[in-house]
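There is one chain below, alone, in structure tokens, taken in the form predicted on its own.
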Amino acid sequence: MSSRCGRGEGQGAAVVIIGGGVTGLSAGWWLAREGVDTLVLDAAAAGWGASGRNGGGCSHHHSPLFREEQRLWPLMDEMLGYPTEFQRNRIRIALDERQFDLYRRASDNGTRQGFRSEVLDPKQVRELVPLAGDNVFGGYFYHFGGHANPHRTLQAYAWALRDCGGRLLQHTRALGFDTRGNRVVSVKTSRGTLACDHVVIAAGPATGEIAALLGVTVPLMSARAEMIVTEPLPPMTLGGVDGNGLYGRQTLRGNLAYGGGPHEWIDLADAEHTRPYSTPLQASIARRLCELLPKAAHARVIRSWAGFIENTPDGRPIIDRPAAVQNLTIATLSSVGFGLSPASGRAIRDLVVTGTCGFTDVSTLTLSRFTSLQPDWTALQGWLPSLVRGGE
């Protein structure tokens, strides 16, 4: 494909990139270190979804990409030229043994690709955690993943895309496109129509919908995730601590933020949930923070978040380039897009450029794997809005 194309702002680029969240931003930075002519669009202000409301975590063991997030992210500071404040290793408390045995597949899934782990004793966890209790049933040391922060690496990638010469237009919505044959030729937004000659879509919940209007189905259902913040405790050792259905981590000034389920799923099409506002979920994240760190309940909740996040059926990233249009990449990161934004943008810089991913196989991310999907699939799932489903 070509890299430079001499294009101004308004008349497009070589690659536009649907949504700027961390997954848009990453995949727009790696483009245009290379020289590709990105412009990165967003339909409110880049990373306002769950890309910077989410607990940070960069441990996704179960992911093709896993080996390759755990090479960057140590790296990232440096590549980015900017702090993500990323932090290696993490443990998880388990309170009970369902909870021990469950959190063992994280250890054995490591283990089997090259990551060490150790098993703690409900001593261990407590000299480790000083923010533990005397509820621990035990816990694992994963001397692999860690966690960022969601914001300072959004804001580190928007400004590495700017200086490699990628751009980002905020608040500008996608409305359409322009095709010829079976390639698009141009994007319609609010602010005007982009010429392009590749187009990725990684819109979060809202991919579904823009894909549809090539005629490209990807199933998709959005939950709301929440975060709750406490007030600043003395900072622990190791700041990547979860468990108890959590994930999170204490941020470099002491604060805890915490998020996990049960979702309540929503309509993205319901004006009622244009926002991603907080609700009652709070106080079953709260409860459970108090019962994984007891010696943390007495601390405030300051403010708490709450981000769309999308949902395959069964819970894994697409990352695609569909037969269907020739110059389409699609990328949905499931719910865990924050922690493989490094690998994830580097897998579709080479889907765009060469149309293979480089570094791993990534054909358990393909779009085809739902050719037979049941249309009622969030119904048979339990996934229904006003409903809330979920637990650990």
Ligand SMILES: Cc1cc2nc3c(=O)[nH]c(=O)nc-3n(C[C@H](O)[C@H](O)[C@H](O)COP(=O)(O)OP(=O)(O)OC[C@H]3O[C@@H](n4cnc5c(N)ncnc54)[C@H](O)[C@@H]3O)c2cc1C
The other form holds:
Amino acid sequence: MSSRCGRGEGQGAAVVIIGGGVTGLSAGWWLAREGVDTLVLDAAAAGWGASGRNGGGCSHHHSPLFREEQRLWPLMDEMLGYPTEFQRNRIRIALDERQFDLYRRASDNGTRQGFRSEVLDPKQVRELVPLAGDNVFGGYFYHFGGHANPHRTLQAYAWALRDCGGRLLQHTRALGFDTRGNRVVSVKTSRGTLACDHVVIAAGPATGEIAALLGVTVPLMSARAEMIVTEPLPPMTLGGVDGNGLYGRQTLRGNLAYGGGPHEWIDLADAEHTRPYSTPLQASIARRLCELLPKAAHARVIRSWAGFIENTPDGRPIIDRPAAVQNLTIATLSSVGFGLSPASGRAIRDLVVTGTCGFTDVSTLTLSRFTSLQPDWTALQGWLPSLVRGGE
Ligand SMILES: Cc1cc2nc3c(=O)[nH]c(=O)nc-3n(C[C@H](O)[C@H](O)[C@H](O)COP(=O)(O)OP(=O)(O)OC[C@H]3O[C@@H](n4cnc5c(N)ncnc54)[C@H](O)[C@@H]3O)c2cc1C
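Since the one above is the form predicted on its own, can you give the form predicted together with the ligand too?
Expanding to the full complex; the earlier chain stays at the top.
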């Protein structure tokens, strides 16, 4: 990998990253801080995808990137030079025995990897979470995980990328590639051709269709997810409180920002599926939030939005350099990309620069695990696009 290649603005870069969400921006920042000439491009504004619309959770104990995720988050404000509003730890409230048993998995997973958790009785939950009610069955205090502000974090990555000499081209869509042998030599975009030594495709749900232009199959299905935000409430000691099938956080201002499935499978190629509209899911999230935090039930919902989440068949990220193209890295995070972004960016940097991840084993995240996938895997999993509209 050559470092500063001396190409001028608009003419390309040593590494061109397609996708200016948290994955692409973090990878770009990790590369640029090592002096690698890096250009991140996005078809829309940076963070226009799921990266600017998510719950801000940073607790992915199932991932091989988990330890690095946990190590890096408390350091990110200093490393980036801008605030992410990261706050440590998480409380998960169970309203019944089934939820309590389910949430124990996070505790067990954390313990296996050296992170502490405590079981909370209903009284302890109510002491720690003043908005909780009499319906609490129990809970867990995870001394790991936490949450950050997605918009602050995106902005921090973008500014830090620029501070390190990296470039971000917004409103620039990747349309195709020029190749020589099994190498990509340039990316064709809506604003001209960008020469490159290496290309990273980190385009969220669009990663599959872009990789297909290079003959690389990336199995992905998109789902629509929603978040609601309440008016501000008195700040709790710990903003990372979830449960009852919801994820979310209390912002520094006091708003409760929550989301949670079931998600709606969509067809990105169908304009009808990508049109913004309200669905019954918002009402379901609001109802479950009232159950989770009954003392917040009076609060008005002041905002809501939807975003599209990328999903692989086994729910695990893909971070890989497929053998078919010598200078290509694929990175799509399968619905856990915000929290993992400090670590995924570092892993992508390693793959681009040295061909292998230097801090953890990412062999379980390669594309080769899908070689025997059935062509109709989405139907077999029941992930079929459908339209659910509010009021119908
Ligand atoms: C409601 C919701 C809640 C969520 N909650 C959490 C959470 O609490 N914790 C967590 O870790 N994750 C959460 N997620 C998932 C997380 O947001 C995503 O996994 C993550 O943002 C993916 O980041 P990304 O950069 O890989 O992709 P994206 O954010 O999707 O970014 C991809 C970018 O690529 C660009 N692009 C697409 N096609 C092209 C092209 N042809 N040329 C150039 N650019 C292109 C898009 O414009 C987009 O900006 C949530 C997601 C949603 C929607």
